[in-house]
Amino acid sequence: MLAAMPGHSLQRNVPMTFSIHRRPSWAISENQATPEGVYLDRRRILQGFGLGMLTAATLAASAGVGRAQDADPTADLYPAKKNEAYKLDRPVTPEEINGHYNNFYEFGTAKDIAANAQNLVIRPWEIEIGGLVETPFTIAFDDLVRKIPLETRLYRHRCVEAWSMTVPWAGFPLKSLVALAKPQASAKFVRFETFLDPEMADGQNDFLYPWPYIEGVTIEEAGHDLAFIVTGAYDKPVAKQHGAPLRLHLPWKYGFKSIKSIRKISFVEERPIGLWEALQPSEYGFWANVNPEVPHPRWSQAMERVLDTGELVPTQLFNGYAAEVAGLYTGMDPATLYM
């Protein structure tokens, strides 16, 4: 049963405290494991391209992963210079693996959505920037991507489904786009909206979902250096199944907050309601910060399965970025930070 989501404010009087007691990686109880359906789906996908008749190279060619993108007018911007301040504690997930394990509901509900996602038309592509800004404007992606210097960052990605990967994203800090937009002082949130084209994206014909995909963050979150607008990955323009031509990546939040294929960015005073929150607020709330001690209503978040190795490892508070982002939530009730 759906329930109305109470409003949240950054001004909270309840102290924010976290007490994390992690089991050793070898001592895993059944209720800490990735949900069986998620795991079996992953195994089926991996078997299909890792152990079956098709090789990873064949799959990469079939969906454009690793394929030369000579027709992309922004290809000359890659590889973008690596920002050495962003490091990982595990290897980067191979492109041929995370390129074939994606959520992109606009094109269907299967994880192996890469082939369908090639129907995404990304030229021409314009981004509308408006709401509470000095002067609303619309800008072509090919112009925007040359206005702000690009860099490559190694980032974690943690899905709410309890699997994870690591990606060398290229792009620019969201705060640079905020500065370009020149929001008014009354803007408290940033609202993102993707495309709406059921003829192109057959998943948008599914009436169960409140299309188009919408997400939002606070203006403070948008101004944090970790918040990143992605335009590329693996030293080339970002692949369509990853949300071309530009998407958001918030590495300390569950992946559904990192909206793909952005068409519209609005600075607003009221908190946006995202697609998943509108669909089921008790499971997919506004904050969606990674917290191993706050379970999803249907499974534990204490552990995560590394996509390419299958290893089960402890989930880290804020996905390992607590030192950087915990200050954004000072004074808030920890129980609200997932929902």
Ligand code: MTE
Given for the second form:
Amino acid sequence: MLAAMPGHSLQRNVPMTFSIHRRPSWAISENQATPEGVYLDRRRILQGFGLGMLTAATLAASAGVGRAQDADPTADLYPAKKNEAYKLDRPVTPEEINGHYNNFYEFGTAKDIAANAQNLVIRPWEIEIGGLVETPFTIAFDDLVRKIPLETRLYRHRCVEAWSMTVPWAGFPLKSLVALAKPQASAKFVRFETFLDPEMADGQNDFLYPWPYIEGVTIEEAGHDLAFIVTGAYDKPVAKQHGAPLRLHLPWKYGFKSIKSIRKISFVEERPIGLWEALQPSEYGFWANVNPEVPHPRWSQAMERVLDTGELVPTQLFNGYAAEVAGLYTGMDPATLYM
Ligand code: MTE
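Right, the form predicted alone is done; let's see the coordinates for the form predicted in complex with the named molecule.
Let us now look at the entire complex, which starts with that chain.
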């Protein structure tokens, strides 16, 4: 996202002129969402990623993909019942692809941090809930995940770097967690914080970044149906490189808002300043709502590269979720909403 982020190279791939061909809404017939196994072409994956020397088995093993999950005490919760209201207009990205194309700076600035992210220790894992709430409390992830029914939703995921993927996330609506926290009326924002452990996560020794990773949303955004706490993906507990044991996903915003491996959730009066905003406020703002017409200062946001196929497709306002979320921003200054 800074110079280290690949926005520069992506920019070279995005044509300067193109005709925007609006796709239908994201919510169309689910039979267009191909299950990952159906079209997964391992040879293409290996070639596409320049990993021709590796076997698919090596690739999968290094990321924990396909590894037996029987050690995970929450494995029995998956697959979670599919919520049919959340559908896609494009195929689900194969697990092997997006499990090797991640942003998790705690484990390095490269995209393939999957092997390094296996150093993340996710048991025990406690989440502190505090700030402006009735009574602050700390809860073990294994208890939290059984308090709220899990569901599976197909979501798009659009990174500010102009690539996108689609994922069958499992988890629960953030609003259910807000209800559990019982915020006071004075709470205006929800602030999320990732772990801080430079011994475990070597990227946190990089003093360029103001660790720990922090993100925030307004209390209204946190209450929106689409705001989702992810605990699983691909019918099992979410992989470490995707932010185990729990992460946020806000599908209408650029991916950097969707903080991984959450340790602390606070209800606050002041707008939280996220890691990227703290680092580069002219490039990464608080709102970060997807808008193809508002370029990043260093590259266009008009198109996006779909992971796996490499296809360039037009980006949609609010990442295709405008009908659902535009109402959250009525009357607000559009000059700030997409930054
Ligand atoms: N959360 C933490 N803690 N650390 C990170 O580096 N990267 C963000 C977001 N959440 C990040 C994070 C960015 S830039 C993106 S695009 C998404 O996670 C990537 O999620 P994925 O790797 O599961 O695709």
